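Quick heads-up: it's one chain on its own, the form predicted alone, in structure tokens.
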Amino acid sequence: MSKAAVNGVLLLATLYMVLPLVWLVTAAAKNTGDLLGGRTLTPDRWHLGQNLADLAATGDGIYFRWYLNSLLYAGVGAVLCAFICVAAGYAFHVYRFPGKEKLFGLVLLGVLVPTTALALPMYLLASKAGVVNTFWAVFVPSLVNPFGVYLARVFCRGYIPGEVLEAARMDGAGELRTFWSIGLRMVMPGFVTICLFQFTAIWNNFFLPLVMLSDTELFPVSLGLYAWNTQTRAFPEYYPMVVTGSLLAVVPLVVAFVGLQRFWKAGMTAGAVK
């Protein structure tokens, strides 16, 4: 009994997490009059063609322009970010420096800061240096991450021993060629966890571009996406368009982790052979 009330359990939470996502699939093929009247998961009656096809026609193509600004924003950046963070998190493992754990105690307050908080002061900052509705508003604060800064120094800690690196520079290999060379290598799955989350996180940003941003040309697809849809009341073929974005807006995500789960697998068994 206790065995077929976890599978139980179990098939309750993958159907809880399952439906949303055919619910976007299906709901994707459908037209506006499905889509008011319920009929979101019948079989029949797909329009999925149709919708992409309005989908490109619709502002001269303006979801498309979302679609490759986020790509901008979340791609560049994540990666960016995760090298910065790789970075701090090496010279917070492996140097000695006057003041070390201190300035990383105010990497881990920065932890505890909710991103909401920092965009007033972001917009306030941004307006004074100019930047306000333009790329660099959304882009620059999206390669600052301390929890990502401290989950490098985790990796760094666990994934490059101190001899290798003396090795390095008995070797006569430089500080940058050091942490390039070998560190950076070495540390690989981190980077690109890292880089996930940073990805994540920016390509489902919405607050930051919401107050940053009036041009609709530098839209990011989740702020476009939420403009759309405010104008379904008054233009319910909208509806259609908000949904297919929706599915259109997951590819990235899934594409990302699903082609990058070879770091994560080499990350584990990195320590297996001596």
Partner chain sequence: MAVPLSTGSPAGRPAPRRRWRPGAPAVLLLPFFVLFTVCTLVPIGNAVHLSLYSEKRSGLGFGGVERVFSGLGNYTAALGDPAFRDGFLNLALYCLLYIPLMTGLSLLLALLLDSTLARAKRFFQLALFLPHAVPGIIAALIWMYLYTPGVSPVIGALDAAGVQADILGTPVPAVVNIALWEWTGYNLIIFFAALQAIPREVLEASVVDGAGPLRTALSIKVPLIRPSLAMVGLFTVIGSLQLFTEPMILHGAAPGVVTTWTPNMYAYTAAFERNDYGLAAASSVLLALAAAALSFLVTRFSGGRSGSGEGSAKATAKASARRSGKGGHA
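Having seen the form predicted alone, could you give me the form predicted in complex with its partner chain?
Here we give the lone chain, stripped of any partners or molecules.
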């Protein structure tokens, strides 16, 4: 194998991965005619400003309402979920208690349950409880991530040496105090990793909001774009807004992944190799 062949294949694969994203950027700057006419990969006839203005004007700026909703579901949800996962993972790492490995086995079994198979029964339960079509119906299920607990345990094993906890106890710190002031601080890279993955998962979630929500005011971006997309047949002027809206919805995730490279790499390796 030559150097040219190896790098050539890698470059080809990169083009396949990146070109659709380039299309998204240029297409978001086109008007309806150019977009539907396939004149998208050229940089001329810039229309991005107008598209953004349309996006802000449609339905009293409902798109940005969806955006804020997504930030709320994903931002608050991810931080809380990571905290819950790290607390549980820490407990599994530090303590010995009866039935511990059986309980952990239950967590691992939870990893294997297809989440979409759960959405429907969850909807039925939520409708009995009267919380369908509320913020909580989407928010509460997003706090559960069994894989996060597994990851947190792996991270605690790697980041928290037993001697430090012993020292904290010698100094008279209570168990919860030790967790809060020592354990949580030491496992912070793991916390950030779980947080990042959960943020992405909630931001990308489509099935659960689709099942739970009918009030457009509560929609996250993913569901809002889906709703707009189903209307493009009748109203072609929605096409540029779906594309521009998609571009804006990708931005926070790309920024997060580019900025937090070392965290997601660490997270994926922790899950895979150990």
